[in-house]
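As a starting point, one isolated chain is supplied in structure tokens, in the form predicted alone.
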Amino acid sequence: MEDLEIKGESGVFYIPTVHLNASTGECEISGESYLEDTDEFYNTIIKWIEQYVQEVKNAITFNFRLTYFNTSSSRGILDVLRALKKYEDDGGSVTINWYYPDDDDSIAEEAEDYMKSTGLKINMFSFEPED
């Protein structure tokens, strides 16, 4: 199984950087998420998770390090978390780490809402954003 790498871009739309490592199970989405086609972007990640669950079946650690995301991206993130919850419910080992800028409580509050919606435990860490 191949890793999934998506290089982040900023312009009219913002594409987050994605690193999904099939050999280590370490995954990260970082940057800003304001996409032209949110469904296609997050469905690519969900398909990778589904393939990982079927072929690799090892522990997975998913790090979210987003500094901004719009409403449609929020739905895509929720779908990613639901795919991870399904893996956990099926016996997979899943760790979710949510990093949020220490000056933006709304991103921390989103994680709390995701915990309530999915039943996943999400470890939360604040960080000082770069200028």
The other form holds:
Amino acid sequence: MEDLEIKGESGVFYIPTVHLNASTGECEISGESYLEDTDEFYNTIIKWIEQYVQEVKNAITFNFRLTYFNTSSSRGILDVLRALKKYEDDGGSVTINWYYPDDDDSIAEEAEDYMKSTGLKINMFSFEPED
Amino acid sequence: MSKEVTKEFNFFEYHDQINQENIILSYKGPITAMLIAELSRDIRAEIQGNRKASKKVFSIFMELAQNVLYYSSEINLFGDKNRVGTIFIVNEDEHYKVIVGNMVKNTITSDLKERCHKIKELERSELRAYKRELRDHPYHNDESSEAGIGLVQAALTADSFEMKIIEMSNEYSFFVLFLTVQK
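Now the other one: the form predicted together with the partner chain, given that the block above is the form predicted alone.
Below is the whole assembly, all chains and molecules, this chain first.
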């Protein structure tokens, strides 16, 4: 199974950086998310997770390190978390780490809200954002 | 002659107001996704030295401008028939004010009023629960629920939230939101 790599950019839209590693199960999404086609972007990640669950079946660690996302992206993120929750319910080993900028309470609150919505345990860590 | 004088007078008054009130952004016209990204960069460049407030203004602008992009009832007849809205960001002494207006059909104004009233009345924890509800169970093709989550997010980010609806004709009203972010 192939890795998924998306190079983030802040151009016409705000595209997050994505690294999904099929051999280690280490996954990360970082940066800012305001996209032209939000559904397509997050569905690509969800399809990768579904393939990983089918073919690799190893532990998965998903790191979120986002500094901004709009509400449509927040729906996409919820769907990613739901796919991970499904894997956990089916016996998969899933770790979710949520890194939030230390000057942004709303991104920390989002993690709490996602825990309530999905029933997943999300480990929260603050970090100092770069300028 | 009097007509000319009036025009000129209004121009200077308007110009004065823009200078006095320290307007960070003033835009009326068609809104596109690309324009939103472009204006968002201007906002970030304009508000520096207060990272928290800058980020909040940015995020409120993004949500409310996207609501105009998808739901304004006024459509520009030229080009790509984009939806039209008015956006002001004003730098006041104690806070930044974000004002976003667009035309809506009179048929939805009572729903809008009710929704804004609810958003204003709810405590923060209740507002977060309301946002989760809108996000967890999106009703497909339901405009008001799609626009609702953006409003709730903007209200969660802002320090105050006010709305006004002015009836313009038998068919349309002008819907304006006033949100502030403390410095």
